[in-house]
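Okay, so here's just one chain, in structure tokens, the form predicted on its own.
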Amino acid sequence: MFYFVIDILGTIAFAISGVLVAMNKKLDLFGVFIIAFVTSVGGGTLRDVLIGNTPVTWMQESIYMLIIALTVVFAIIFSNHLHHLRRTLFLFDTIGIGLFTLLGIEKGLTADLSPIMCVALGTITACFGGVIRDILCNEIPIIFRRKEIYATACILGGSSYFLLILLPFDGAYAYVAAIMIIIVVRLMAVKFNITLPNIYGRQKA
């Protein structure tokens, strides 16, 4: 039940970020739904295909389609209020990658993958829905932008989970703590303008 709730929260967070991007691009209603859909389940779909979990999760559980559809309606109705919130897209995107990274790691553990592969799977789960969203909206994916600490936050948070579970407390606390580490790392990176090293010398990034 705990992991199901995390999955639903992540789906909602990413669906809202997808709606906001799609509306910024002035897409029609169908386009808004598609962008919200691929943002929510794109990473999880790739994850399931990689570990051989087919049909993929959203095909087995119709609740995901319902949740995404309701979230799209909610986000459209309250889009003016959402747009008035500072950095709303960034916030929902950050919450989404935190939730989905750990969900991907849990799927990797269930598939008996090594910790390194679990972290990679968690990062794919968290990031590739956004990659598909940005490509469809004709944007360079956030994960590939030097000024964004995105996948790096997922890797740090995912790695911290395997360190935290070595400590003598309940695994659920390690799970939540790792999610918070991902969120805080990305928030702090933006606040203090922390970026990955520049490989282009003095050229503009």
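Source: prediction; values computed, not measured. Positions refer to the first chain, counted from 1. What we label the rigid core is the largest C-alpha set whose atoms superpose within 1.5 Å from one form to the other. Compared with the form predicted in complex with another copy of the chain:
Once you line up the core between these two forms, the Cα of residue 75 ends up 2 Å or more from where it was.
In the core-superposed comparison between these two forms, the C-alpha atom of residue 106 has shifted by less than 2 angstroms. In the core-superposed comparison between these two forms, the C-alpha atom of residue 135 has shifted by at least 2 angstroms.
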Contents of the next structure:
Amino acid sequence: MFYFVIDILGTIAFAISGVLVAMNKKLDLFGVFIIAFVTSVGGGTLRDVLIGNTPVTWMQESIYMLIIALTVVFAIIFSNHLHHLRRTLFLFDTIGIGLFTLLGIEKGLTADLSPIMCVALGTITACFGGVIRDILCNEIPIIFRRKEIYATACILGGSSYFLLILLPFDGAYAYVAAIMIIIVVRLMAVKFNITLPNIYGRQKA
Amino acid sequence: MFYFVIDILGTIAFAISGVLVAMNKKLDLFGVFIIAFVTSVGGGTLRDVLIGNTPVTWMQESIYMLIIALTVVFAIIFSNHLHHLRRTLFLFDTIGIGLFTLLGIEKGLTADLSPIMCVALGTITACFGGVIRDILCNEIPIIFRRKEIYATACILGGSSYFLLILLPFDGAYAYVAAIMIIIVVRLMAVKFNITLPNIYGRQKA
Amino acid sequence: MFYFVIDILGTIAFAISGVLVAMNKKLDLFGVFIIAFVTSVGGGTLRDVLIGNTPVTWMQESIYMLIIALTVVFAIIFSNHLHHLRRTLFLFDTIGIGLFTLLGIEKGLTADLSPIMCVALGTITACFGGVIRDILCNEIPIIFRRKEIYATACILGGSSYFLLILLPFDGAYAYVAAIMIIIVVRLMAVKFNITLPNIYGRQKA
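Return the form predicted in complex with another copy of the chain of this protein as a structure block, the form predicted on its own having already been given.
Complete assembly follows, chain above in first position.
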């Protein structure tokens, strides 16, 4: 139940991020809905396709489409006021990538993948909805450009999970701890302006 | 046999639309063929991948590749005269999305999906070849931008199918009726210039 | 063992091509890694998804991710000197597409596809990593634009394989011969500046 609430909050935060990008591009109602939808479920869909978990999750659980549709309607009506929610949305997004990473790792374990591939799958689940959103909006994906600690937080937290269960740590605790690590790493990176290393020498990237 | 003819006409119309976009971008022969190909079969391929119906349909039925290759050759040779066919192509395209939507719905029923997801799958089948075409040509997909009643026609017609079989209506009649509804909605929308509602307030989108 | 070495050399060449494109776009470290990764394994991944060979190959063989990660580190450190390796990389890339085409054909045969579809699958394996790279970097894929004999070499070599085993020719010999044909066609085309036919009449495309 607790996880379900987080899942829904993350889905809403992702959908609103999609609405904002799509409206910025002046897309029509259908375009805004599709961008919100792929931002929310695109990462999990890519994950499901790569491991052969089909029909993909959102086709089997109509709740996601319903929530995203409601979010889109709400976000369009209140689009002039969404900037007031910026901090709340950032928080939901951060909690969302934490949970989505671990959901992806779980699916990887079910598919008998190695820990490294489970972490990759978790990161795809959390981050590649935004990648597909940006591709559909004809932009280079933002997480490839800004040196932000975003996917990196998912990779660190996901790796922690496997370290923790090695210690040995109880699985359920490790699960929660890994989500917390992703959230804390992301929040700390934003607060203290920590970025990925610059790979372009002295000139400004 | 009747459906097969419509399927082929739709495939040809979609392929020609791909050739036109690709030649507009000055792509080379290989690029033009690939764009024509994904425009025609991309929607069905995405559908097959999402529900795990693999190898995807076009790999199992070589007829599509053959027809698309012939269409590309024809379209390149007569590219200066294709505008004379604009009305014919529009008609084939419209009939094509009607049939492709219902083909997608059928696949969804076979995969035990809910009616809403079947309609989504039908719409993907009919509309997402064009989305992949536009992405490969580095454009924001046209169906996300123009407020046209295109995907909306597929959604309305697809939903009608499930209403009609509830009435109860014989499946085969409902199938044909739903295709007709998609065609009529699309034609009416173009004729009377009906569009999706503007979501950007007073300023022109 | 011999094939394995070629496979690794091709993977490295593809990854470096990804690094070069990504650095040219000033992507960050994560972006460079992802672009290198999809350039290397994207073609095989698309192939696996289309035929339902999941989890996709790179998830089951961690060696690829390791090699790509090392290549990315090496390529970033020596990025100012990579142009010295241009000829070597071109050669590795050419050998790579030869091998990858035949690997794709093998997978197609395992999936019971027709010879034409096997050739298509081989060409996708060899060429579509670069397509995904270009899409993620917001460019029209280079192999659709430049009239180069690249995918065409894969198609010719792949088709030769099926002609050779019809003759009849021993499978293993036909396999090596087809790889050689792809390499020779590609090298000859570059050396003698042979291109795809211009489809745009007199004006320069």
